[in-house]
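Here's a solo chain for you in C-alpha cells, the form predicted alone.
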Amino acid sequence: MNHEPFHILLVEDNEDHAEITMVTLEENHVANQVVWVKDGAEALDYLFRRGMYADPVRHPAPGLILLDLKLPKVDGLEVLKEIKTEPALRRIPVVMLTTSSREEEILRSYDLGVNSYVTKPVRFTELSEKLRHICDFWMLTNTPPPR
C-alpha cells in the first residue's frame, strides 16, 4: 500500500535510544522526515505549533508519534493525554516506546488512548528489529485516516 510521505515525531530523552531509532528508520527508508524532541514540553510545543515549531511547512504534522514514557518536564502519559484530548491531534497514531513494562503504566497508557505499547529491549539488534516491525505496520500496513 502506498501512502503519502510519512513524518515521525520521536519523543525520547535518551540520546542512545534516539540514535538507534533514527538509524533504524533511516536504514529502512520508512520516513520522509524524523523530528527528534528531547522532552514532553518540546513535544507539546511541536504538536501545538508553538515557539520555534510554529511554521507548519518546516514542521509538518506527524503521521506517527513514537513516545517515551519517562520524560523530563512533561512525562509521556501527560503528553499522550494532551494528544488524545485535542481534536486536531487525536487521530495521529501514538506508539508508547519505553523500557517500562509495569502493568499500571501499560493500563494507564491504553486508558488514555495509546495505539500501541512497546517495551524497548536492552540489545541493539532486538530494538532495531522491533522498530522495523513498528514501521512496517504503521507506515506500510495500516491505513491512516484522511487528513
Given for the second form:
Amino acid sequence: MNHEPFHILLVEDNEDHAEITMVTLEENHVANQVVWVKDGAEALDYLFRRGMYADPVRHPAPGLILLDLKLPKVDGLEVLKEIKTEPALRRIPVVMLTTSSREEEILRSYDLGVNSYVTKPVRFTELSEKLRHICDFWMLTNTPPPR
Amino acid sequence: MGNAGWLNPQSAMGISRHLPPHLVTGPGMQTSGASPAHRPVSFRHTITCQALVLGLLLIAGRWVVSTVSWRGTPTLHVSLEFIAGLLALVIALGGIVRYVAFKQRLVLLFGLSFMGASIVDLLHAEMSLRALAVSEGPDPVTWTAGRVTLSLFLIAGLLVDRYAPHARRVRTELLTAVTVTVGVTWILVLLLNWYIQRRATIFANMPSLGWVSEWGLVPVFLGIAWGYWRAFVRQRSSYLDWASASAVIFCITQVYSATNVTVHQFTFVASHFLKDFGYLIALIGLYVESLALFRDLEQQQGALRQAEEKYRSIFENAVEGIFQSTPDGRFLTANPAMARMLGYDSPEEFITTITDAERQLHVRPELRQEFKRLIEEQKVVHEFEFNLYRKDRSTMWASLHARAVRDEQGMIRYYEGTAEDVTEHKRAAERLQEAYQHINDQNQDLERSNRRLATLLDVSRMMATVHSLDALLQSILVKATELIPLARAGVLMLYDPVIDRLVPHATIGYQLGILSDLRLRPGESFPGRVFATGQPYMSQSPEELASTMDELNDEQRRLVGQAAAGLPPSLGMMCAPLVVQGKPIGVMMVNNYASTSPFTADHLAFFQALCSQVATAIRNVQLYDEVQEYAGQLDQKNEELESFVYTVSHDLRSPLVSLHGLMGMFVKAAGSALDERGRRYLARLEANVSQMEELIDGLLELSRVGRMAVQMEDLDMNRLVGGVIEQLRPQFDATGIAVTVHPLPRLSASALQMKQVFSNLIGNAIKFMGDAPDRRIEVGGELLNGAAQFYVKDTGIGIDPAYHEKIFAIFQRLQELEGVTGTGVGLAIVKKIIDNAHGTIAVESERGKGATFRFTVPSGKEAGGAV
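With the form predicted alone already on screen, would you show the form predicted in complex with its partner chain?
Expanding to the full complex; the earlier chain stays at the top.
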C-alpha cells in the first residue's frame, strides 16, 4: 500500500556517506525528497524550525529521520534525546544509521526511544540493500502516525 | 613404821636429781657400767664393813680408855676416845657421803656412833665390875645373859635383813621376841643382883640402897613400857623411840646415882647396862633399817639402771642423732649417731668442741634464730631443717624434731630432740629442684623461642595480609616491643633515597605526628651510623644515650624532645639496620626503661633477627605496592588500549563504507567505460577493502571478548558443538571433510564464547585441511578434576612446533593456502576466551601431520572474562 510520500531527514556529517545514501535512495525511488543536514545542531534547527528552516512549506516535518551517531556540534544521541522528549517530534520514526556497532551506543539509543538501529555494512551492495529495506519498511510496511 | 618420815618415796626420786652429771650425759654412761662402786652387793658390803670397822675401833678405843682410866691417867683416856670417834666419823663420811641423802647420812652416822659407843660402854661396864673385883657369885651368868641377848639381837637383825627384807611382820615379831627375852633377862639380872647384893661381901660396907633405891627403878620401867607401848600398841615404833626411852632411863638413873652418894653400885651398873642395851636395840634397828633403805635404793637404782640400760641402748645405737643443747649453743648431751653425723669421732669430742653452735656449726645462723623463735612459740618443732658444718667443714642438712625443756620460771633450760641426716634427701631434692629448674628454664626458653617464632610468623603473616606499609611498620614495632619485654618505646625509620634522609615511619611511645618531621642523614647520630655501617648499636649507658642528642642540631633535638615528652630518660637502646639483599632500607630501634635488667646480647640477637625479618617484610610490601601500582597502570593502559582499538575499529569502518560505496557508484557511473585492466584493478581494490573490513571486524570481535560480560549457563556441549557444525555445514559439504563428535561433558560456561571457540577451531581445521588424503576432524572432551578438557583434532597440514606459541597471537598467519583467507584473529580470540575462563590451551602438531588443539575450561561460576 502506498502512503503519502514524505520527506526523509538524513543527518550525516560524512559527505561521502551522505552522497552514497542519497544516491542509493534515489536509485531505489523511495524518497521523494531527502533533506540532508550535516550536523546535530542543524538537524535540531530543522526539526524545531529555527533559523533558515523556519518556513514550514519549504522545510516540512520529515516522515523519517536517518540519524548518524557521531555528529559534530550536537551528538546523534543528543539529537535523539531532544526529538524523543519533544511531544511534537517524538512520533517521527528515527532510524539510527551508523558504522558503529558499539553495544553501549545501541543500548543507549534504544533507551532513548530509537525506532530502529541499522549498522552500515561496508560493502556497497549490502549497504544499498539495507537502505532499500529501510525505505520499504518505513514507507510501505509500516503505518506512520496519523497527521 | 620404820621407814616413816625420813624414808619417804620422794627421797628416792631426789637421789636421781642429785646424781652426778656423768650419769646423765652420754660419755659417763658409756663407762659407768663398769664401775664396781655401783654394784649393789659391794655397796652393802661397804656399809657393813665400814660399820664393823667403826665399831671395832670404838671398842678398841674404849677398851684402851677403860684400861687406862682405871690404871692410867684420865688425859689419855679422853684423847684416845676422841681419836677413835674422829676416825669413825671420817670412815663413815667417806663411805656414805657419795650414796646417801644428807638426812639419812646423819642418822646413819649418829646410829653408828652410838652403836659403837654402846658396845664400848657395855664392855666398860663389865670391866668396871671386874675392876670392882667381883670375884665370885653368879656375876658371869648375868653378863653371859647380856651377851647372849646382844648376840641374838645382832643375829636376828642380820637374818631379817638377809631373808625377809620386806617382812615387817616378821621383824616385828622378832623384835617382840627379843624384847620379851631382854625384859625377862633384865628381871632375872635384877633378881640375881639383888641376891648378890645380899650375899656379896664387897657390898657389905656399902650403905644399903633400900627400897628407896629400888624405887628409883620405876622410871626405868616406865620408859621401857612407853617404848613398848609405842612400838607394839600404837605401831608407831621407831628405833629412835627406843633410843630416846633408853636415854631417859639413863638420865634418870644417872641423876639418881649423882644425888645419892651412897648409890648402890648395882643400880649404877644396871642403869648403864639398861641404857646401853636400849641404844643397842635402837642402833641395830637403825642399821637394819638402813640396810632396808639401801636395798630399796638399790632396787630403785637397779630399776633405774635397767631402764637406763634400755634407754642407753636406744640412745647409743639410735640411727638418729639425739641431743640436748642450750639456747646459748652448747651441747649437754649427744649420742654417737649425732657425733657421727657431724663427723666427730665421739660424742665427747663433739660436746667439748661445740661451744657456740650458731658460730661453729651453722652454715646459716639465721636458721637457728628462726628455730629458736619457732620453739619459743610452738614448744615443739618438727622437721626443722638446718644446714650445718661437719667437722671437716663440709656442709650437711639435718632435720630436727625438738622440744624445749623449761625450768620453773618457764625459761628454756635446754632443747632436746632428735636430728636426722637429710643431706642426701636434700641433695636429691636440690638435684630434683635443679633438674626442675633446668626444665623450667628450658621450658621458658622454649616458650620464649615459641613466642619469638610466633612473632616472626606474625610478621610474615602481616607481610602477607597487611599491604599498607605504615600499618605494617606500626604492627611490627608493636610486636617488637611486646616481644622484648624490656622495650617500652621504639622508632622505625626508613631511608628515603629521594631526599637521602632517614624518616620515621612508625613509633611506640614517641609521638609519630611530631617525630615524623625528623630527618637524619645517613651517618648522623646512632641511627644514621647504624644505617650507614650496617652494624647494630646497643647502649646501656643513659649518659651515652644522652650524649647522642648532642650530635643533633637544634631543630632535630626539639623534635625528638617533643616527641619523647612524657617518656622517662632511656636507660638502654638497641638499634639494628633493616637490610634487604645487602642493601639497607632503614633502621629499627627500641628503648629500655627498666633499670633492673639491661638488654643482653640475647636480646640484640633476637632483635636483629626480627629486623632481618622485618626488612624482608617491608621490602615485600614495597614490592607489592609497586606491583599493585604497575598492575593498576597496566590495567588502565589495557583499558585505554582496548577502548582505543574499539574506537579506532569503529572509526575505521566509516571510510571503508565510503570507499566501498564510492567504488560501487563509480562502477555504476563509469563501469562500462572501464577496460579489462581497469575492471581488474577495481576488483583488487574491492578485495583489499573487504580484507580491511575483515581485519577490523576481527579486531572488534577480539576486543569485545574482553569487554563483554559473560553469561554463565549450564551447557550441553553436544548440542552446542552440533550447532556449530551445522553452521559450518556448507563448508563441510563443499570440502567433503568428515567430522566426528565424541560425547562431550556438560559445562557451566558462556554459550556465546564456547560457540566462538569451537567455531574458530573447527573453522581453522577446515581451512587448513589442505589436500591430505584422509580428511577428518574429530572433536572430543571429558571432565577431569572439575575441568572440562576438549580437543579438536584434524588431519590437515599441521603446524611447525616452532610456531606453536606464535599462532595464538593476533594477526599471525603462518602461510597462505590457496583459497584460504583469514585474519589471524580467530586463535587470538579463542586464546583470550580460554584465558579469561582461567583455562589453558595448547596445540600438538607437526608439519604435515595434522594438529590437535587441546584446551581446558574450568567448570564453575568464576570462569569468565573481565566485566
